[in-house]
Structure formats: structure tokens, C-alpha cells
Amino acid sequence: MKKYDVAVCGGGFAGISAALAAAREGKKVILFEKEYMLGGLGTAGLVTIYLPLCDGFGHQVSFGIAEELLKLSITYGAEARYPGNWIDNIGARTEKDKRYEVQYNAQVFAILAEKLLLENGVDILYGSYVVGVSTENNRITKLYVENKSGRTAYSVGSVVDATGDCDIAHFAGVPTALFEQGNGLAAWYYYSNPSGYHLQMVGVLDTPDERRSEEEEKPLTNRRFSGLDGKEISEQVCLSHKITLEHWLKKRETDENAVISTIATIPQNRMTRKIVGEYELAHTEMHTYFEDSIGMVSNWKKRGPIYEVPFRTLYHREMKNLIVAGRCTSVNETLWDVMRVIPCCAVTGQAAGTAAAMTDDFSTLDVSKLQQKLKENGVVLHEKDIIK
């Protein structure tokens, strides 16, 4: 049976961050990813917008791997960016300026992220679903993984659930909560014409308010999708493809040179299932000091709010060696729409991976030692420590 110190389930931005952090602590790490590229919604889902690391008033909030991956995403240039990369001390960053964010190339980022993980000794297993777990004495002892080789059992020390759907916690019987409202339909795609390569955002998937057109404000369908049922997901994807084609054909009426370049290859679901952790962070707890903070995130939808993220939002004591990252974290439904995006996934991923390298019992971890490790790796933990 194959054994790993740390198993990271899911290769989106949270999983990338977790695997990288754990490997840098010298642990033997494996990353299971069901697709054949890293990045999740941020690559295969074409949500290729690295949202702000700042609070909208010129103060950087998210640091460490969140900043590292932003820089990685534009290694060879950005498809689009707001002027003034103030992370590199260029341009203004007041409340009157647009917040710095970039649109990056999905394929380039996926390859660069893969290269980074391999260079740090992470084993990557593509085309691989974790389909079940074995538990003993409130610990996950084995992960059961299916891929082209069939079903294989992996013995694990600690497990990071970065699946986006909180699958591992669900399999292990840890308390979870569903996104009751369900996801609206989206049909994003890229097209090219003589003027360049363009991201076409069709549907309700996280288009910032100031950039929504009247067309995009209208739902593509009144149907909502849980993202957790195989038949439903297949119907969702087929409907998305239908709308992509219709939208492109309509575009061709006024732009005959427009050619579809890329379509989303995974369903564009934002929120599905999350852990019920030791603490649930609420959207009203902005600017709140948490002694066990593992980093900070901002609200990409509006200026001002800063949230310290308690370590307790990443685990439940019923499963000692399981920790979550990304959109699986324990937050209320309003804040869920904030915590699901790339910078937040990277912040929680780094914390989860670092913790997983330190212990196989998160309920007894000395959080001050975790915080010291995070600070050593560039993370700022508390709002009071931001240079203003």
C-alpha cells in the first residue's frame, strides 16, 4: 500500500497552495486531481480572474502563497489587468483607484503550477477521484482512489480536503452543510478575432457588479444546480454548451471573424457543500481580531471589509487528521460567496497544508507554532499588523 505524510484532495488554487506549503515543510505529499490540469474553476472553469489581494483602500490583506500565485499567473504577461501593479510598487492604490486584479491565461498558469509543485517534490496523480475513505479512532487511515489503474488504497498521515465540494469530509461522516439556494447557470468561453483573445462571460458566475451588462444580469435559466448529483451535473453541462453555441452564433452576426477558442471543461459551480467546523465565520465579523487567525482575506465585491480567518474554520474535531481549504471552509452563507474565490483559497490552502505538515491531530495543534510558520513564510495574520 502506498503511504504519504500528506494527501491533498483537489488541485484547484486551494489544493495547489496546500500541497506546496506541505512539501516545503519537507513532507511526502501527493495531490489527487480528477481533471488533467491544475487550477480547478480558475483554469478548466475559465474563471481566469485573480481577484484583489487588497481591501480597496490601498492595504494589501492577503500575502504568502496568495501573492506568489498571483505573480506566477502573469509570469509571461497578463491577458488583462488594471493599471498599476502596486504589489510591485507601481501606480496608485487609494480608494479612488481601481483595485489591482489580473486576467491570466488558464493553460499557461496550469503548466506553471504543475512545474512549481513538481520542483517542490509533490507527486501529482491526474484523472483521479477519491471515492471513499476508511476511518479508525476518529482518523482517516486510507483514501480509496479510482483512475485508469482501477481502485487503489493510499495510507495517509493527514488529509487536506480541497475538493471544493467537501467530498472527503462527507465520506468521513464529518458534519457538512449544503448550499441550499443552488448555483445559477454559466456558459463562459473564450473567443478570438483580429483584435485579440477575449473572455466572454455569459451567465451569473461572479461577474463583478460594476462590469455586469444588462444581458448578464438576466439568469440564463431559472433552474438551480446543487453540483452534487451526477445526472444533474451532466444536464447542466449540456445546457451550458447549448447556450455557449447560441451566444457565439449571435456574436457572429456582428463579428464574422469571431472564433471560439476555449470552452469551460468543468461545470461552473460556485458553492456546493462546506464543512461545519469548530467555528463558523460570519460576514458581519469584518475587522474582528481572532487569536487563532491563519491569515486575512478581503471582500472582492466591495471595498473595506477585512476578515481574519480563524484556524477553527478549517476542521472539525470529530475527524482529527482532516482539514479543509478553499470553498469548503466553515463560513455562513453570505460570506461563502467571498471565501470561494482565488485569493481566499490560497490563504486557507497555505494554512491547511502547513498545519497538515505539522500534525495529524488538528484539534490539539499548538496554533501559535502554526502561526509562527506562516509568518516565516510571509503571511500577515492580523489586521493590526498591516502597514497603513
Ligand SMILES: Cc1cc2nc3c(=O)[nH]c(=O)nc-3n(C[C@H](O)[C@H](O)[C@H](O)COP(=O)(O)OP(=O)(O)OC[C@H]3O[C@@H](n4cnc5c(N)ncnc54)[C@H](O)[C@@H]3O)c2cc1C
Second form
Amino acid sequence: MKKYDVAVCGGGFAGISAALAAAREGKKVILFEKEYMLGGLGTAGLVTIYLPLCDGFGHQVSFGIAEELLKLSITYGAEARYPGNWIDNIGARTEKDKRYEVQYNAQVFAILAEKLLLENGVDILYGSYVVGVSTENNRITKLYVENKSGRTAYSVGSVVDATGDCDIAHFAGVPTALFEQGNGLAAWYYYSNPSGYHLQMVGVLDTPDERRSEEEEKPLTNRRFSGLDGKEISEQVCLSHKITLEHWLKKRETDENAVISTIATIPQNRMTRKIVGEYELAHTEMHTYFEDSIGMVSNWKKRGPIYEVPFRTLYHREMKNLIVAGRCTSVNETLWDVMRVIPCCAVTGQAAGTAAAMTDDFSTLDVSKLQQKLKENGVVLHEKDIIK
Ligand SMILES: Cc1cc2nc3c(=O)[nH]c(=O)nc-3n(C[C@H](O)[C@H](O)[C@H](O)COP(=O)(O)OP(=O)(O)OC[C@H]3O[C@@H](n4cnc5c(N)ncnc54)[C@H](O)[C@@H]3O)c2cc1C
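Give me the form predicted in complex with this ligand now, not the form predicted alone.
Every chain and every other molecule in the complex is listed next, the one we just looked at coming first.
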């Protein structure tokens, strides 16, 4: 049976960050990804806006791998909408809205992220769906993976669930919570015309109906999607394709040279399932000091709020060697819409991967040692340490 120190399940921004962090600690790491590219929603899902690392008032909040990946994403400039020095003039969608964020090219980023992981010694297994686990004495002992070779069991030390859907925690019987409202339909696609290659955001926001303002785009359909049912996901994807086609045909009435150039190859779901962690961070806990903070995130929706992320949001004591990262982190319903975005996934990914390299029992980890390693790797843990 194949054996690894750390198994990272899912290769979105959370999984990339986790695998990189664990490998840099010298561990034998494998990353299972069901698609054939890294980046998850941030590449295959065509969500190519790396939301802000700053608080909107000129203070950087997220550091470490979150910043490294942002810079990686615009290495060759492709689609780099907001290059330069963000404090002076970038991170700005408009001159008055300066934030440390970028737009990047999905395909270039996927290749660069893959190169980065390979250079750091991560074994990447594409086309590989983690479909089940074996547990013993509150530990995951094996992961079952299906791919072209059939079904293979992997023996693992610690496991990072970066599936975005909290699949591994669910398989292992760890408490999880669902996004009860379900996802509104999105149909983001790329088109090209003689002036370039453009992101077309169809279904741009997913505001709950009671908070939807008059100016907001109307929902594309009244149907909502859990993102967790095989048949439903296929119907969702077909509907999204139908809407993409209609949207493009309408566009051609005024832009006859526009052609669809890329469609998403994974379903565009924002929130599906998350862990019920040892702690649930709430939207009201901005500017709160947490002794066990593993890094900070800002709020992409508004300027000001800064959240320290407690280590306890990443695991449940019931499964000793399982940690989550990315959009399955334990936060309340309102904060979920903030914590699911790319920089937050990188922050939790780096912490989860570093922790996974240190222990196979997260509830007994000496968090101060984890924090020390994160600091050595560029992470700033507390708001009081941001120079203002
Ligand atoms: C329409 C839409 C618009 C958005 N807009 C933005 C935006 O502008 N900016 C922003 O920062 N964020 C945005 N987001 C959110 C953001 O893109 C994602 O929440 C974030 O990228 C999630 O990263 P992740 O690594 O946690 O999960 P994912 O990106 O979902 O990655 C999970 C990976 O795990 C793989 N996987 C899943 N299950 C398994 C399994 N069982 N076995 C093996 N592999 C598995 C998947 O294929 C995927 O690659 C948007 C999301 C949507 C849907």
C-alpha cells in the first residue's frame, strides 16, 4: 500500500497552499485532484479575481503563501489588470477603490502552481477522486482513491480536506453543516474579440433574496443548488451552459466578432458543506484577538473589517488527523461568504498544511509552535502586529 506523511485532498487554492506548506516542512506529500489542473474554482471554475489581501484602508492583512500565490498569478503579466505597487496605485478596480487584488489568467496560473508544487517535491495525482476513507480509533487510516488505474488505498499520516465541499470530513463521519439556502446559478465564461480575451461574469453575485437590492442582477433562475448531489450538479452545469450560449448569442448582436473561448469545467458553487469545528468564527468577531490565530483575512465586500482566524476553526477533535482548509472552514453562515474567497483559502491552506506536517493529532498540537513556523514563513498572526 502507498504511504504518505500528508495527503492533501483537492487542489484548489486551499489545497495548493496546504501541499506547498507541508512539502516545505520536508514531508512526503501527495495531492489528489479529480480534475486535470490545479486551482479549482480559481482556474477550472474561471473565477479569476484574486480578491484583496488588504483591509481597504492601505493595510495588508493576509501574508505568506496568500501573497506568494497572488504574485505568482501575475508573473507573466497575462490579464494582470492591476499590476505595480498596490499602496500607490494598484489593487484598484477604479482609482477610488484601491485594494491589493489582481485579475489573472487561469491557465497560466494552473501551470505555474503545478510547477511550484513539483519543484517542492509534491506528488500530484490528477484525475483522482477521493471516494472514501477507513477510520480506526478516531483516525483516518486509509484514503480510497479512484482514477484510471481503478481503486487504490493510500495509507496516510495526516489528511488535509481541501475539497471545497468537505467531502473527507463527511466520509469520516465528522460533524459538518450544509449551506441550506443553496447556490444561485452562475455562468461565468470567457470570450474573445479583436480587443482581447475577456471575463464575462454572468450570475455575478449570490445575495440571499431578502438582502437583494433593486440594482442587483436578477437571479438567472429561481432554482438553487446544493452542489452535493451528482444528478443535480449535472443539471446545474447543463443549465449554466444553456445560459452561456444565450448570453453569447445576445452579445453577438452588438459585437459580431465575439466568440466563446473558455467555459468552466467544474460547477460554479460558492458554498456547499463546511466542518463544524472546535470553534465557529462569526461575522461579528472582526478586530478580535485570538490567542490561536493562524493568520488574518479581510472582507472583500467592504473596507475595514479584519478577522483573525483561530486554529480551532480547522478541525474537530473527533477525527484526530484530519484538518480542513478553504471554503470548508468553520465559520457562521454570514461570514462564510467572506471566508470562501481565494485569499482566505490560501491563509487557511498554509496553516493546515504546516500543521499537518507537524502532527497527526491536531487537538494536541502546541499551537505556539505552529504560529512560530507560520511567522518564520511570512505570516502575520494578529491585527496588533500590522503597522498602522
Ligand atoms: C461564481 C463564483 C464567483 C466567485 N468569485 C470570486 C472572486 O471574484 N474572487 C475570489 O477570490 N473568489 C471568488 N469565488 C470563490 C472562490 O473562487 C472559491 O471559493 C475558492 O477558490 C475556493 O477554493 P478552495 O480551494 O477552498 O476550493 P475549490 O476551488 O472548490 O477547490 C477544491 C478542489 O478539490 C477538488 N475536489 C473536490 N472534491 C474532490 C474529491 N472528493 N477528491 C479529489 N478532488 C476533489 C476540486 O476538483 C477542486 O479542484 C467565487 C466563486 C464562485 C462559484
